[in-house]
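Form predicted alone, single chain, as structure tokens, below.
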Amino acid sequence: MTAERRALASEPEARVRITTEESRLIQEIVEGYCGVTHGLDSGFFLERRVGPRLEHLGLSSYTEYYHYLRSGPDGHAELVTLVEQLTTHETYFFREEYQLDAFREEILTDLVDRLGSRKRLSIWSAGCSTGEEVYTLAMILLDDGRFQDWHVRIVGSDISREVLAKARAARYSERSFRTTPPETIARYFEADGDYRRVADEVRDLCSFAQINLLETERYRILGSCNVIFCRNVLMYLAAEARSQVVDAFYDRLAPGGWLLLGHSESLLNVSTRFELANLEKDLVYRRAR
């Protein structure tokens, strides 16, 4: 029995149950808005995550809730809230270290060689959640030493305003530091009660924006990027949405730019213009020069 099912089984029988058709309708509207489908085929999951919204709005069925999302006076705002409830935001500093090693040792060297005359670097962390990845990249650049006199911009984006507020606050509990070297904590963090706060020299390189990845026209606010990190995001999207996002990533990257996905993700089943780059420590994707 899954954790969701156990939790649901322990709740009062009065909770409204969702039908197969209602599940399909909720999936349809969420996928149309942000492309997310992963996990939404579970009625138990939807009851657990969406049920409290029915109670909050005083609705008696998921069909009523669907129509509220479609045509209610605050339907769009509620859809944003619903996506907050359905999406997963698990992350921490220096996640997937082997890929960060490839970034440090090979990709940054390539960027220095090609962009050294301009000394401008733009990195986008798409689906950044609470911001640990964004600040990790900034710390790597500061440690590297070759970018001290460069104009560096690292932008983190997410569909969730809630997690972006936490990213901007830059205060993290102990669970975010499970793979962070002690010397990095000492250099780049300040004690803040039971939390640690990211140092200003790191924060100065970073900014955050609310972006729904399906709204690809919004990518223009980022300008041209040299590297895009989109790790453990595409796996939650429907196939059509995945292709749309990957195609827009390609257009947003400068020639020779890099795309880094999560360890369980690939573009093998996606029609794409990206080239596969076989680095010593990872397989990543690249826009042709």
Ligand SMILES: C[S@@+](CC[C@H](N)C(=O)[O-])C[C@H]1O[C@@H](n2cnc3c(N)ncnc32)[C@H](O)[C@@H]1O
Contents of the next structure:
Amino acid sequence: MTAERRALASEPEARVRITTEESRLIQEIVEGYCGVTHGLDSGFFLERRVGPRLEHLGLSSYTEYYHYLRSGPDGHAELVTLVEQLTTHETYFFREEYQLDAFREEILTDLVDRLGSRKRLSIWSAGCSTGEEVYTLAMILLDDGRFQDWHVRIVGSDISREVLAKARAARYSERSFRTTPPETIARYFEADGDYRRVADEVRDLCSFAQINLLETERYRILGSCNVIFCRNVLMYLAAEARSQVVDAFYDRLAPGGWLLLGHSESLLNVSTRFELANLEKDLVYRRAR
Ligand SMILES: C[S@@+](CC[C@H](N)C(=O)[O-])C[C@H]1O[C@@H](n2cnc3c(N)ncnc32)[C@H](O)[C@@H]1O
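Next up, the form predicted in complex with the named molecule, please; the one we just looked at was the form predicted alone.
Expanding to the full complex; the earlier chain stays at the top.
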């Protein structure tokens, strides 16, 4: 039994059973809104996650709930709340260290070489959750030292306004620091009760925006990017949504720009537009120069 399933099993059993057809209809509506499909084929998971919403709204069946989502007065707001229940926001500072080494040791040098005359760097963390990834990248750039007199912009985006509020607050509990070196904590964080707050010099490089990755037209607000991190997001999306999003990433990247995915994600059967770069520390994707 996985940890996620164990946690679900310990939640109170749903009073109303979901049918296969109801499950399919709710999945369809969620997938149409944000592309997320991973795990939603499990009636058990849906009952545990959607059941409390039914009770909260005083509805007696998942069919009623489906109609509420589709055409209820607050249907869209409810869909946003539902997606919050169905998605995972797991993240922490310095996640997937070997990939960050590739970024630190190889990609940054490429960026300095190619962009050094203009000294402008734009990085997008797509699906950044509570912001640890965004601040990690800023700390890496500050440690590097070569970007001190550059115009650096690191934008984190997510579909969830709840996680973005936490990202903007920049205040984290111990579980976000499971792989953060002590010297980094000492340099870039200030103690704040049981929490730690990200220092202003790091925050100054970062901003956040609410973007549903399926709304590819919205990517325009980001301008052209030199690096896109989209880690541990595509794995939750349906195949069609994945291709659509990755295609739009390609258009958003400047020539020679880099795309970094999570360690269990690849562009196999998703897109053939990117080059695969075999770096010493990792395999990553890039738009041709
Ligand atoms: C597991 S977290 C990944 C966080 C971080 N990138 C990391 O690797 O640590 C996945 C995030 O993707 C977001 N997400 C899922 N579907 C999305 C969509 N269609 N548009 C934008 N964000 C989405 C979720 O809200 C969640 O915060």
